[in-house]
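A single chain comes next, written as structure tokens; it is the form predicted alone.
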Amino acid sequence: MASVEIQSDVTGTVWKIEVKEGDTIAEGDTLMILESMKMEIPVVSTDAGTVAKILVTEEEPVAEGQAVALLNL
């Protein structure tokens, strides 16, 4: 089974994690919504899979190109 790292597009902070692992998701599906510069900016699916690891918790900090979550394919 392939695997696949979903990455934060920016710096900033896990404000929502909207998924649980095991959870089965489209491609396009918001999986968290992070907080930066105080916007709301989702996390979206690259691909349909299910989530295999959710990799940070709410309120923790995350920079640009840090993988938050995994997706089995």
Contents of the next structure:
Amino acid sequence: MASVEIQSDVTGTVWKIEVKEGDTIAEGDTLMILESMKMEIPVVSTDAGTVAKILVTEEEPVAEGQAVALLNL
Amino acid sequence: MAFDDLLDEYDRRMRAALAMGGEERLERRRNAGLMNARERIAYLMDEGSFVESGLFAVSHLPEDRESTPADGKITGYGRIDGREAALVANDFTVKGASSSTTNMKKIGWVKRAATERGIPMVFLGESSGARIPDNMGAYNMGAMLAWDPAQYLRLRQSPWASAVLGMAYGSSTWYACMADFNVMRKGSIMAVSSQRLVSMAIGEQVDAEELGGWRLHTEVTGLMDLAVDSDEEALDAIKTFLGYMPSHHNEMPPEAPVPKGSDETARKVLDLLPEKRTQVYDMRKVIAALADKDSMFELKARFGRTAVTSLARLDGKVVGFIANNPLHKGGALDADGCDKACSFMVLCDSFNIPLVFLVDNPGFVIGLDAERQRAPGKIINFMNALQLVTTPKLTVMIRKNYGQAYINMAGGRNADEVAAWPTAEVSFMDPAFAVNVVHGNEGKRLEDDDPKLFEKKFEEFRLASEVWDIAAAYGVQHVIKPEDTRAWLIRMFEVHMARLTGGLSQHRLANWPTSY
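Instead of the form predicted alone shown above, give the structure for the form predicted in complex with its partner chain, please.
Now the complete complex, all chains and molecules, led by this one.
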């Protein structure tokens, strides 16, 4: 099964994770919300699929380009 | 009858040409669910309208004459939704649609006709590169290559659309990169050289998808405007794209009827905005709401996502939207976003399409990565392109508008008319950062250091950023209610239409590089 990494496009802190492993999601769905640049920036899914793994925890800092979730297509 | 033999011979040769690379290869494609070159033409062009140029053309090498129907690249003219177009369809079943003497002449011929007669050019790409051994050796290089000084000249006199529908190396890649619209079927590869050649050259296996797959080109290089699942969808996308284009640069794009309900949706646009300034939204929904219903056709949706570039219609007329998208990086413009905005301005300026800028950004992305990605050069490229555009430009400030990005997003005299929603906030930098710069100590956040002072100063800066002050300075000429935005845009384009040239721009961006 093909899988893709979902990456954060900003540097920030994980504020709220909105999905759990096993969830079916559509392209454009919000996976988690980061706090960055004093704003609430969502990480949206680039593809439709199933959440295979969440790679971060709430309050954890993330860097731009860091993989935050793994999606099975 | 006197001419029976000759006419039989005509039929025999025609059948041979139409048989392409033979039944076995064609069947393999059918089994893989892929269209062949002639099926693609039949799907794309109006029934019965295709006239082939060079049906009987074959390889210049005597020994290859029988094995090279149409010399692997089918060229001709046909109508797409009733409008003339010229076309090159690569036939991969004939020597991998490799480039050689005859088929290069064919491409040059229809390209010249398209340019001189003012009709769009369509490339259906799937080619293996230069034909070997035709191109091997110094004699053949000297005799065959580089004899057309206009081969890669892109002056955008008529729109070019390209679809990459298989393995594209060499010719198909070059023409795709020169096209104004580029779509790819997922599973196709576009690259300079094949995976096999690359693996041989560097001595390790490379993955074809990584080398030139749809994710690379829609997300990283931005060379593709769109990726789709099937040949049919790719050809449909070309039809759709050309529906927004004039046939040539000296004509206006075609108009379309305005769908019912367009005005009603636009009046509800404010519902799309979150209440808090720290929350984001998807700007694409705002564009969809403001434009004629279902008229949005987004380009490069997966690339440089901090910016949105979309063709659309307003009151039936084609316009281009360039917008920040707060959903990604808060809307802060990055290097890719700048490149994307530039390439879209090039398209719109070349083909007489007025521009709408929708603004909501906290400034440019800053930092080490941004500088490494040549942000200063990209920002100024963007500015240069913006000031070269001579189609009418309107700007609507929706929310945040800070710093240099205010100028880039067609602020001040960079648009013909600027409006702001009452929700707009404009300043040189976000108040939260400005407070720290002016009142904070280096290395510390004033929010933590002295929260009370921070709150007080933040409020002062915030108030000074409100829309009324920029309206007072005539920095925006209009403050409009969100619900009136569509009506305002339509009305302002009526005022600012380029009457002196019958709507035409000066096309000063028409010879801008195709990728940069």
